[in-house]
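First, one chain by itself in structure tokens, the form predicted alone.
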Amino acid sequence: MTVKTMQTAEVQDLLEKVAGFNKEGGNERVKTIVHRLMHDVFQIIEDLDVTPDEFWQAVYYVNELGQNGEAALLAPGLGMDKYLDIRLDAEDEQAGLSGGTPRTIEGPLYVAGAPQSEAFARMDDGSDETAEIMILTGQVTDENGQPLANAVVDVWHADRKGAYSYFDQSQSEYNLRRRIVTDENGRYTARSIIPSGYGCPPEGSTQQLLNLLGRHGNRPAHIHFFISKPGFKHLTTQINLAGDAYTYDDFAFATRDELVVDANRIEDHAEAEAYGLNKPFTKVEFNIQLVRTDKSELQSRHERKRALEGEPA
């Protein structure tokens, strides 16, 4: 079809009315965004000759996506979270705040209020006796390598089946979720289990679209972090464990070379004893560098809906 209507007065008038530009009140920022959004949707329909059948399939898909609660899963799968990080990296560079450990996406599975401890935490509840023990340890420093005491390392990851506590009701409360305050040398250590990667629900809305794109919906084994300390830029990041089949093929585009970390098998008895263990284990070391800033708005994580955030402790 070669018909072109976007530049007609009728369509331009329709867009103005859709966005509420002909009405008093409302939010001017929202009006501007909706006007641009609907303009681009109309333009796509025209440029790609989207049929009514295709249009309504898309509408029903969005409805299904909301019913499944998968919008926050599809967003990283379509590169939206990664794109926001690209913009934030560019803003940091422009403001002279680049450097330090790289950020990467948060994901939708954080739960606020995890137990907090000093220097060391046991993250797993001990129910999975066949899981590989992991010692996760590292040091938090500033840009000059000076240790940062009393930084809060908020860490969470999946179990051996790729499931997260709270969202997986079979797990105990806050299993594999802890907040660790660094010691006087900026160090933190956690005993946990090696996590597994996971895939999008195979019959879910996200995977349905990924199938049409010829893409998989898998994530590698990874560990999430929030790291914070007053006077420093808040860091949202995660590490991918080297050697996973999806380490460099993450459907959520979260992999960064600097955040791929080796998981080293330790069989030395003396080293195991140093961590209170009597058998081999896997050691993962992740050192973190924070960037100083006096901008208070950069010292906290950005606002979004997170499980239990804002609720009484």
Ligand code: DHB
Second form
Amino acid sequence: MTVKTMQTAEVQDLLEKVAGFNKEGGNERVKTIVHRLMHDVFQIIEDLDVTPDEFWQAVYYVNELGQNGEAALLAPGLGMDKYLDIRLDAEDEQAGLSGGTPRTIEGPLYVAGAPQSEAFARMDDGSDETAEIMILTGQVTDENGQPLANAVVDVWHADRKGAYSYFDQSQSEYNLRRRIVTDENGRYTARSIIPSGYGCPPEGSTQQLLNLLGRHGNRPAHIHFFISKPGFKHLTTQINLAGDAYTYDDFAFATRDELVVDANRIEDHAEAEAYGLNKPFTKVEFNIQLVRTDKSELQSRHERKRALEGEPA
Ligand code: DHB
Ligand code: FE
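What would the structure be for the form predicted together with 3,4-dihydroxybenzoic acid (DHB), rather than the form predicted alone?
In what comes next, the whole complex appears, and the chain from above leads the way.
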């Protein structure tokens, strides 16, 4: 049965009351958004003839999503984080601030306050003795290629199971999470282990919806970065290791061509020794270009809820 009620005075009046338009208090911005949101939800119900049964399934789904703590996991899966990035890129372009290394999504698994060191850090705790050793290194420069000393390169990645310390309580504190301050040549180097890709919890709410869309919930092997230095635009980005089955099929839509990086196996003994290693390893090089800005609000990461953020270090 197809009925059309959206244009009736009764429904329009209902929406205005729902959003508190006829009440003094509250927050105008929230009222405006909720009015538009509920209008669009009602419109979807009308246009697609959503049945009460379908509607209540959606309500129970939202309940479970919250109970599982997966709202910030579903969001990127539905392209929302990517969409926000598309908007930020467009804003940068409008403000004449595009260029430099491209941004990509943060993901929900950052933990603030990782140990900080100068020029070099070992990121893994050594517990995975058979993991492939990764040397991750690069130079931070401005757009003209001038090295930037004292930039903070905040790096985090998953272990060989695709799991992140803190969220995976079996890992040691801050395992695979470090902040490295670039040296006088703008260089940073990390010794770590090659990460595996991430998969959404198979029994979770996100995967449940992805299944209904005929989609998988996998991300390629990747490494996250925040890079900051006063006077430059804060950069949130990731690299994806080339050759992963999901490099160009990321459920969170974070891959960008400029951010696909080769992982090169190095068998040369002398090069291993230069990094204090006595066996072959895999080298990943990622050079980063920051864009100058005097706008202080663009120099730090945008606000969102992050584990351990705002707590004493
Ligand atoms: C998501 C992002 C990640 O980097 C990750 O490791 C897992 C999930 C996400 O955007 O949902
Ligand atoms: Fe990740």
